[in-house]
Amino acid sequence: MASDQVTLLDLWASPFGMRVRLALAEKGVKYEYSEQDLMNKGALLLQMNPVHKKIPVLVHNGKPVCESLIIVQYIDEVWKDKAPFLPSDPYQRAQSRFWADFVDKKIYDFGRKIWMEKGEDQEAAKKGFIDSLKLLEGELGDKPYFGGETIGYVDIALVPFYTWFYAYETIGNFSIEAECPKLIGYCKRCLKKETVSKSLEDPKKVYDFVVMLRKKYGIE
């Protein structure tokens, strides 16, 4: 598919966008990156995602695909020359989709509440966040990756959130590694892969971005 035109509409700090960048890197797909200003959404984003008006959007030969996990599955189905993200067994595929959905429902939601809330609400979010990570540790077991010996669908869904962990810890005043050492070890193992390290942003830069958001929303 050398003649393919692939453009990613994205925001640099978005863990959802990082999923797509990582999936494209794992498949070796060349693409044009288009940074979007979500405070002043441009015509291209509104045209390509008129329903949600959100990033990321993958534009493949002029056709938009929206929502990060759907995009990752699309990439897996279109570029089949590299190892698949999802297992071939239907039950294992269903399990992978379950845990990726779990990341969206729990890790993202609790993480957002950690930096958006204060007091008791923040404490409850921290507990929910750690409890969720411990469930993921149980699912990981002794495997190097959730995908087994190679990075797969759940890994692509989860590991971008590692770039936000420093912000959660600093704002929430707690240590994720102290509570979930296996999961942090897993994240560091993922980062040793060039496709991962080049697709993820610097956690300190993400923290500065979150501080800016907190000021914008009047949380500070």
Given for the second form:
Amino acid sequence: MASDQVTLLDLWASPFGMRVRLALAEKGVKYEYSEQDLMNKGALLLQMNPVHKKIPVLVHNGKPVCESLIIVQYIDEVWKDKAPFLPSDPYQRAQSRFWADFVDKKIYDFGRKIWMEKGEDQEAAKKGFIDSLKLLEGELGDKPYFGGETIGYVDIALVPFYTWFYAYETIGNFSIEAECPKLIGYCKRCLKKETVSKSLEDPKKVYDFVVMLRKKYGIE
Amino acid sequence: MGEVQALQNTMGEVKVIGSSKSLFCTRVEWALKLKGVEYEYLEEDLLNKSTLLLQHNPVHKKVPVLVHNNKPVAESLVILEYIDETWKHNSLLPEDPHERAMARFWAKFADEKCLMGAFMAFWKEGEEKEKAIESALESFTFLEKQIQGKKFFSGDDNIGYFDLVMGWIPLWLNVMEEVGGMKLDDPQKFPSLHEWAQNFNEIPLIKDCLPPRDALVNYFNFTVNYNRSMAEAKQ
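Having seen the form predicted on its own, I'd like the form predicted in complex with its partner chain now, please.
Then the entire complex follows, led off by the chain already shown.
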């Protein structure tokens, strides 16, 4: 729709922001990317997300949508003629929503603890993280993507976190590939797709960002 | 073929694995009743989980689980959307994508900030309790704004998805306030929300699914003592 005005308020390193970038790329939607300074939040961000004051925020024809998975579902429903993210069968849709919710509850929380905690708490987070990835491997099975033959909702929810794996591994001193080779193989397969490779950030740059965050929070 | 017969033919076999005191499970029952779907309710003893529950929700091992023609769906908000998509009449979610996104946004906010906030205010003690109450009150202020000028959160005369998600407020919050010694649903601070709660609880199918108040009081008394002793054991 040529008259659509689409803006994404985002932070380059955010895996949640990358989900939205990937969703927009899959649908071929043209948009304006607006990098936000979260240390000095701008008037537009505060106006568009007064409740959480967080990114990502998708602004479509002046109306904001917040929370990454809600934005991804919105994108799927508005630009419905191309690359559907959710299957058409209600039961399969429910399974996709369940697993995307699982990624939100487990991958992000455990990942965050890996780079923010130390000692026993960090070890517990590493274990929880690997256990969660193994459950995801089980759900993936023999399919090329969680969405089947094409990228779907769960893939969009999960794959951006791959850009943070190098940071988790380096800070946590462990190898995710050694424990979950199938999942890493899957992530690398996703990256071969142009929409994915251009939406995801360089893991080394993300690592430098996390190092900077740790210094800022006084974690050493 | 009559409408009711046609509906019953499309229902299939529907079971809810739940706990009568769980607000998450009651949401699912309300949704099924709104759609006129008949179901079998299987009461779960959460201290002694059944093989059926563990089989149908191996990932989280929690209630509610909806089992439709032997296929399980877990997580209450995922179940609500499944119910809405499977039985399409009496829509729970709005048609317009932006309005749908808003309903989902507020549901997530309400569960993460208001409900979790209320739980924190309920079981914490001392200074932590005060902070939790303050934080929960801030979250409730957003809800008050959302309901102002409307009878239901859906925006019309029939309840919808977000009304069901907020349905814990009239009874569960009231019990948590009594047992936990705190007040969040203040009619002076949140007059519109308070009025919504009264309208919501008057609806017959809503009332029909509510657990008895004293059973809920006993349940919350048990959980507050249980949680506090677990917290003490950790120290």
